[in-house]
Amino acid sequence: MKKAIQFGAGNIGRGFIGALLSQASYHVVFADINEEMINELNEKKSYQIHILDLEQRQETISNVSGVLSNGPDIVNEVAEADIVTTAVGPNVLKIIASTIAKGIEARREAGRGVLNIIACENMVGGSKHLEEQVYTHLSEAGKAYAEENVGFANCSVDRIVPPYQGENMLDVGVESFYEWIVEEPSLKGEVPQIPGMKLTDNLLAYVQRKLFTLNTGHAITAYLGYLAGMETIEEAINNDEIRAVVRQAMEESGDALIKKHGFDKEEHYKYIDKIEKRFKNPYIRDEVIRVGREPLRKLGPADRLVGPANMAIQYGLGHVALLKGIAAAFHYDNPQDPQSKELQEQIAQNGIEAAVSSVTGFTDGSEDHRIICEEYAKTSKA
C-alpha cells in the first residue's frame, strides 16, 4: 500500500490533507510532537470528520497512524513516503526540515526512488522554501539525489477547520469546502492520484486569488470584530458596518488580482460572494482570536493584508478599505500571542507611527501610512 507522511497532526492536518489522503487509499502516517495525539491515532487507527454545514454529515477516515516527529522512527518512515505533506505552519518548517533531511539521505542509501514533498501552509512558496531549508542539511550526494528525485511542489491550500470538541480528541469539524490546487511542474515521476488536488501550471494566480481573498477578508473580520468586542467570525460579518469595510476590501483586492492575473471579473465578485457566505456558516465557530494570531506574519509586505494593498498601489486602484483592515490589525492585543505581545510593545516603545513603517514597508510622510495612522486613531476596542 501507498505512504504518506503528513507532518502535522493537528486540524488542518487531520480534518483536510490527511483525510484526502486516506481516502486516496494511503497509508497516512501523522508525524507530530504531541504524544497524547499520536498514542491515540496508533491506538484507533481511524477518526471521524464532521462536516459543518446545513447538510451535516460523518465521514471515517482510517487506515491511519502516528509517530513523533522527533522521535527515532520518523527519519525511516519518510525513507519509505511516497509522498510527504505538511500542516505545521510556516515557522515550523525549519524544525522539521533537518529530520526530512536524514529520511531523504536514507532513502539515497537504500535505493528508492521518487518522492514528492508538498508543503500545505498559508504561505506563499511553502514548499520551496521547505526545499530550501532541507537542503542546509543535506550532504552532496544527497543533493545530488534530492534533484533527481525528491519533488517539491508549491500549493495552495482553503479549508476552514475551526476548534473542534468531539467525542473523541481525534475527531474534527470542518466545513463542506475545500480547494488543495498543486503546482504540477514540479512534481517529480508519475503524478500521484489523489481525488480532491487539482493540478496547474499557474499556481501564483490561485496562492494570490485564495490569499488576498479569503485570507484577506478573513483578517480583516477577526481584526474588526476583535475592536468591535466580538467572539466569532460569523458575529462579526453578520454586523453591517462590519461587512461593508469586509467585502469592499475584498473587491479592491479582487480588482487588483484582475488586473494581473486576468481573471474574469464576474467569475472573480462570485468568488468573493462564496466567500463571504462561508464567514456566515453558523455552524463554525471561529473566534476571532483564533483568525487573527501572529499579526507581524500577517502584516508583512507580502501577506493578506499590506500584499494586497501594495498589488492596489502598483495598479492605480482604490484601497482604502485594506488600509483599514490593516489600521485594525495594530490594535490586536492578546497576552497569549508572542507576535501580538511584540506588536504592542513596538507601540508602546515606538509609536505607532513607527511600528507601520516598520512592520508594513509603507514610509512615514506616505499617503498610505498616513491614513492608516488616522485610521489606528479613530478606533478602539470596546
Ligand SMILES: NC(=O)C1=CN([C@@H]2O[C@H](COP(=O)(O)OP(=O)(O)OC[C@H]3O[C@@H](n4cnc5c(N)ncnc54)[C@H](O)[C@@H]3O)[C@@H](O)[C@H]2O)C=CC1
The other form holds:
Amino acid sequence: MKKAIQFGAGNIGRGFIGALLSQASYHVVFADINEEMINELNEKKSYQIHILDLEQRQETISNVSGVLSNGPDIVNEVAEADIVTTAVGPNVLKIIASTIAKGIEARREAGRGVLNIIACENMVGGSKHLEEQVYTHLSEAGKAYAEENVGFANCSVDRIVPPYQGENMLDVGVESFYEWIVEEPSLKGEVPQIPGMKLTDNLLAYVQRKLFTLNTGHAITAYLGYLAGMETIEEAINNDEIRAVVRQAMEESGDALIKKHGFDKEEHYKYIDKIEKRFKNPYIRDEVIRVGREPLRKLGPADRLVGPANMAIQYGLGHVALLKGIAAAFHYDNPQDPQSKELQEQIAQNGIEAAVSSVTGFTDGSEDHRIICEEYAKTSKA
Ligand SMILES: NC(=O)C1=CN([C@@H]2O[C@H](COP(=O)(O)OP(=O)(O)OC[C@H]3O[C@@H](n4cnc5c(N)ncnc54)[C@H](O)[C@@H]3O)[C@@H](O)[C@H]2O)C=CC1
Ligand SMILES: O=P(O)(O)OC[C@H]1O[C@](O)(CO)[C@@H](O)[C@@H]1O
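Having seen the form predicted on its own, the form predicted in complex with the named molecule:
Okay, now the whole complex, with that chain kicking things off.
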C-alpha cells in the first residue's frame, strides 16, 4: 500500500488533506508534535469527519496512524513515503525542513525513487519556500539527488475547518466545499492519483484568486467583527455594515485579479457570492479570533490584505474597502495571540503611523498610508 506522511494532524490535516489521501487508498501517517493526538491516532486508527452544512453527513477516515514529528521514527517514515504533505502553518515549515532533509538523505542512501512534497498552507509559494528551507540542510549529494527525485509542488488549499468539539478528539467538523489545486509541472514522476486533487499549470492565478478573495474577505470579516465585539464569523457577516465593507473589499480585490489573470468577471463575481454564502454557514461555529490569528503574517506584503491592495494600486483600481480592512487589523488586540501582542506593542511604542509603514510597507506621506491611519483613528473596539 502507498504511504503518505501528513505533517500536521490539525484541522486541515485531519479534516481535508489527510482525509483525501486516505480516501485515495494511501496509508496516512500523521506527523505532529501533539503527543496526545499521535497516541490517539495509533490507538483508534480511524476518525469521523462531520460535514456541517445544509446537507449533514459523516465520513469515516481509516487506515491512519501517527508519529511524533520530533521523535526518532519520523526520518524513516519520510524515507519510505510516496508523498509528503504539510498543514502546519507557514511559520512551522522551517522547523520541519531539517527532518524532511534527513528523510531525503535516507532515501538517497537507500536508493529510493521519486517523492513529491506539497505544502498545504495559506500562502503563495508554500512548497517552494519549504524547498529552499530543506535545501539548506542537504549535503551536496543530497541536493543532487533531490533535484532529480524530489518534487516540491505549490498548491492552493480551500476548505473552512474550524476547531470541533466531538466525542472523540480525532473527529473533525468541516464545511462540504473543498478545493485543492496543485501545480502539475513541479511534480516528479508519475502524477499521484488523488480524487479531489485538481492539477493546473497556472497555479499563481488560483492561489491568488483564493488567498485574495476567500482569505481577504474572511480576515476583514474577522477584524471588523472583533472591533464590533462579535464572537463569530457568522454573526459578523450578517451585520449589514460589515457585510458591505467585506463585499466591496472582495470586489476590489476581484477587479484587480480579473485584470491580472484574465478571469471572466461574471464567473468571478459568482465565486465571490459563493464565498459570502460559505461565511454565512450557520452549521459551523468559526470564531473571529481564529480567522484573525497572527495579524502580522496576514498584514504581510504578499498576504490577503496588503497583497490585493497593492495589486489594485498597480492597475489604478479602487481599494478603499481593502484599506478599511487593513486599518481594522491594526485594532486586533488579542493578548492570547503573540503576533497581536507584538503589533499592539509596536503601536504603543512608535505610534500608528510608524506601525503602518513598518508592517504594511505603505510609506508615511502616501495617500494609502493616510487613509489607513484615518480609518484607524475613526474606529475603536466596542
Ligand atoms: N483550518 C482551515 O480552515 C484552513 C487552514 N489552512 C492552512 O492550513 C495550515 C494549518 O492550519 P490548521 O489545520 O487550521 O491549524 P491547526 O492549528 O489546527 O493545525 C496545525 C497542526 O500543526 C501541528 N504542528 C505544529 N508544529 C509542528 C511541527 N513542528 N511538526 C508537526 N506538526 C506541528 C500542530 O500541533 C497542529 O496539530 C495553515 O497554514 C492554515 O493557514 C488552509 C485552509 C483552510
Ligand atoms: O489559516 P490562516 O491563514 O491563519 O487564516 C485563517 C483562514 O484560513 C482558513 O482557515 C481557510 O482558508 C479560513 O478559514 C481563514 O480565512
